[in-house]
Every structure is written in C-alpha cells, then in structure tokens.
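There is one chain below, alone, in structure tokens, taken in the form predicted alone.
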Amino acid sequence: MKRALIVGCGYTGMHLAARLLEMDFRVVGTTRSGSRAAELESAGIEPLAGELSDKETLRRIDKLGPEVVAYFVPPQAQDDPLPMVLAATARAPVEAFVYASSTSVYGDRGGDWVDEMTMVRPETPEAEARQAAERQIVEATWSYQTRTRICRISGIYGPGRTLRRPLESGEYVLIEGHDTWVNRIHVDDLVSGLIAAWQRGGDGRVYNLVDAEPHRASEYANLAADLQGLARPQWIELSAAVERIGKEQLRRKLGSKRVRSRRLKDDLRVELQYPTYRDGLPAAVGREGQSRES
C-alpha cells in the first residue's frame, strides 16, 4: 500500500485525501490541532499532531517514508517548517512532493494575461514569502533529487467556500471603478489538477492550476448571491474601503490579472468537470443544500 503524506490537511487536503483514499492509499495527515487530529480520524486519515518544526514530528515523517507528498501550509515568518519537511522526506522514496503556492507571485498585472512563462513579479510580503518557497522546492529538486512539482493555485471554492458566511454578513464587498479579474478552480478539479502533477508532471515544473475562464469579481459574488437568494454585495468607494477592510487585504483585493492554465490541459491531460465558475458553483451550491437537509 502507498503511502501519502499531507502536509497541512484543510479544506483542500480533505478533498485530496478522500480521492487518495478511494486510490488506496494509506493517508497521513498533519495537525497542530487535537479535535482537528479527530477529524481527520472520522475521515480514514491517519493524524500526525503537533508542530512540523518538533524534532519527533520530523522523525515520524521520515519513518513513514511517503511516496507522495502534498504541502499546503503557508510560509511562516519564523521557523518555517518547509525546508525541515524537505529534509525530511529526502530519504523517501518520493515520486512527488506537490507544492501548493499561489498566483499572488505574479502580482498585479492590470488585468493582462499571464502563464507558467510569465516572469514573477511579487508585491506584498506574503506573495515574496511564496516566491522564496518556490525556490527552496526547486532547490531541493538538486540538491535532495526530490521530484518535486510547483502548483500555482488561485481561488478555491466548492462546497461549504461558496461565499455565504461573508455575503449574509455583509462582509464581502465590491470596490467602486475596481472590479477586478480574479480566478478561481472547483476544489474536485483542483484535486484533480494536483494527483495529475504527482503522475504527470515534471521534476521541478510550474503549473497553473485555475479553471478555463477568468472572470469579474462582481460576476461571481452577484451569482452566489442569487443562488443562495441572499442579498448581491455592496459597493462601497475605495477610501471607505481602507477603513474597512485595512490597506493589506485592499491591496490583494485590488490585484487584478488573467491566468492561463495551459499546462493543466496540455500536459497534465485534466479535463475539468467545471471548466467555469458557472458550471462550478451551482453544482457547490446544490452540494451544500443536501448536507444541510442531511
């Protein structure tokens, strides 16, 4: 039985996990949280608790020896955790380490087109932190001969992220003369997306993992609105914006380009079940009305 590790097991890696464990997989996933290590028991995932940087987490990383990894944490400020995990599974016989990093790198592009071949240009702390993770994966592609992937990932929805929770809070907000293009990817094809880079892809290659239409952030928010028959968001003037949301996340909302995702298609041979968000999010909206009358 093959063994696969995820690094950071959230949103994304619990739909991972169910399609790995449906492979036959023997699934392990990580935790700082002991009712987290709970449920990802109830879900067949075996937990590995505690802080990835902890010299015992590290040892039991390496006795699992995982063919597959998926790292979905974040860079951390401080002692981040990616280059331990690395080091880690070096000895592993590893087929790939799937990184998950974001199309924040690009920064803001005016709305223009961009792909695999387009030159990162990062803008905030968080996009250069990502940047710096991109190339310690790289790195490690030489220097550990880890056949690692990089998954440049972009606005996951699916059931339960479907933007209810901030639009009946009022929370979510258009900005006046800045509805920017976002992208966005249905989590059971982003799933597929990242298992086709693990059998796929190549040693230390870049993929775009977003659907095939690039859209109005005013497109989407209005659709899950009326499809949730809650109110459309509020449009409010970027200098009420500052004030209320704070000028980090006003600049992330403000960031606006076109990801193409041609790799996904050409190389990696994924057809997508929702190639747009119209496709995508009635179907994660109707999946949502059934748990909860479930």
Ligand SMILES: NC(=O)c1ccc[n+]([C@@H]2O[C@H](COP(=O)([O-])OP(=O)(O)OC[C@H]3O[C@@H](n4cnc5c(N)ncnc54)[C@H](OP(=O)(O)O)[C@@H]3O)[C@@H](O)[C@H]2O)c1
The other form holds:
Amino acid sequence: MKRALIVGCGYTGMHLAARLLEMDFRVVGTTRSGSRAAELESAGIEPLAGELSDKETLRRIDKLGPEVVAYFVPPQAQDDPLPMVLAATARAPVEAFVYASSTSVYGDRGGDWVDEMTMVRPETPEAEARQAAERQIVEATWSYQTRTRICRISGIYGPGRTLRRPLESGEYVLIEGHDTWVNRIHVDDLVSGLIAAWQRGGDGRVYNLVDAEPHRASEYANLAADLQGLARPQWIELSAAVERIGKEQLRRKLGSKRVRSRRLKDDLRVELQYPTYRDGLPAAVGREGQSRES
Ligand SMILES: NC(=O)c1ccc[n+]([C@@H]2O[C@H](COP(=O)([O-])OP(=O)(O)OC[C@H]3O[C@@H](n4cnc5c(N)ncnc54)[C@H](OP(=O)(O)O)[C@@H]3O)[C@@H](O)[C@H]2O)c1
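Now show the form predicted in complex with the ligand, given that the preceding structure was the form predicted alone.
Okay, now the whole complex, with that chain kicking things off.
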C-alpha cells in the first residue's frame, strides 16, 4: 500500500486525503491540534499530531517513508518547518513532493496576464516568503534529488469556503474604483491538479493551478451573496478601507492580475470540472446546503 503524507492537513489537505484514500493510499496528515487530530481520524486519515519542528514528529515522518508528500503549511516567520520536512523526507521513495505555493509571487500586475513563464515579482512580505520557500523546493530537487513540484494556487473555494461568514458579518467589502481581477479554483479541481502534478509533472517544475476565467472581485462576491440569500457586499472608499482593514490587507486586496495556466491542461492534462466560478460556486453552495440538511 502506498503512503501519502499531508503536511498541514487543513481545507485542501482534507479534500486531497479523501481522493487518495479512494486510490487506496495509507494517508497520514499532520496537525498541531488535538481536536483536528480526531477530525482527521474520523475521516480515515492517520493523524500525526504535534509541532513539525519536534524531533519525534520528524522521526515519524522519516520512518513513514511516503511515496507522495503534499505540503500545505504557509511560510512561517520563525522556525519555518519546510527545510526540516524536506530533510525528513529526503531518504523516502518520494514520487513527488508537491508544494502548495501561491500566485501572490507574481505581485500586482495592474490586471495584466501572467503565466508560468512570467518572472515572479513578489511585493508583500508574505509573497517574498513564498518565493523563498519555492527556492528551497528547487534547491531540494538538486541537493536531495527530491522529485518536487511547485503548484501556485489562487482563491480556493468549495463547500465551506463560499464567503458565507465574511458576507454575513459585513467584513467582506469592495473598494470603489478598484474592482480588481482575481483568480479562483474549486477545491475538487485543485485536488485533480495536485494529483496530476504528482503523476505527470516534471521535477522542480511550476504549475499554476487556477481555473479558466479570471474575473472581477465583485462578480464572484455578488454571486456568492445571491446564491446564499445574503446582502451583496458594500462598496467603500479607499480611504475608509485603510481604516477598516489595515494597510497590509488592503495592499493584498488591491493586487490585480489575470493568471493563466498553460500547463494545467497541456502538460498535466486536467479537464476542469468547474472551468469558472459560475459553474463551481452554485455546486459548492448546493453541497453546503445538503450537508446542513443531513
Ligand atoms: N486559501 C486560498 O485561497 C489560498 C490561495 C493561495 C495559496 N494558498 C495556500 O495553499 C495552501 C493550502 O491552503 P488551505 O486553504 O487548504 O490552507 P489551510 O486550510 O489553512 O491548511 C493549512 C494547514 O497548515 C497547518 N499549519 C499552519 N501553520 C502551521 C505551522 N506553523 N506548523 C504546522 N502546521 C501549520 C494548519 O494545520 P493545524 O492548524 O491543524 O496544525 C492548517 O490546517 C496554504 O499554504 C495556503 O497558504 C491558499
């Protein structure tokens, strides 16, 4: 039986785990929390609970010797576990170490198109940390001969991630004169992309995992509100937005780019189940409704 290690078994990790379990994998997922460990266990995932920097956790990762590693922990300002996990899996028969990165590494492009051939241009501390993590992944391809893949992701949505809470609370706002271009991917298609990156990807290669249609921020938020019977988000002035959401978050929110994936279809041969948010969002909201009723 093949073994998969999901490092940071959160929203995407749980969905990936479900698919790998269907493929008859033994799936181990990491979490720092006891309650999440119980959640993992009830989903058929073996929890590896504890801090990733703990010697015992790293020893157990080494002992597991997984064939597939999916890494979902965002970069940490202190004691980032990525180098430790790369070292702990260096001796394993890894077919792919799939690193979940972010399209934030492209920076703000004023609405222009970017693809995997575009030079990165991170502009925020988080995006710089992502670029540094990607470098570590590429280095591991050389130093450990680990078969790595870098998957740049944007705007994950799906059941349980449909903007419900931020719309309900009024926390989600749009900014006058800045209806930015954004990109999304339904979690089911994201999982297909991650699996295809493992199975058909190239070592150290970058894949943008985004759907087929960038859109304006307002289009997605308005549809999310309409589908869930919630008020559409409020438009506020830029000056009010600084006060309300703070400079750093505002900077991220004002970033505008249209991300294209040349490789998801051509190289990884993934046919998206939900090519646009107009296909995927009604399905995600529908599935949430079903689970609330059951
Ligand atoms: N959500 C998006 O739209 C989006 C867009 C672009 C890129 N991404 C990136 O894609 C990846 C997956 O996204 P997601 O939304 O599925 O993430 P998520 O639900 O937040 O899952 C990430 C998991 O990482 C674990 N984690 C966080 N900090 C950690 C630390 N210091 N040490 C050990 N574990 C830690 C957490 O697990 P425990 O708390 O259980 O330990 C968490 O469940 C993330 O890296 C995210 O930044 C997301």
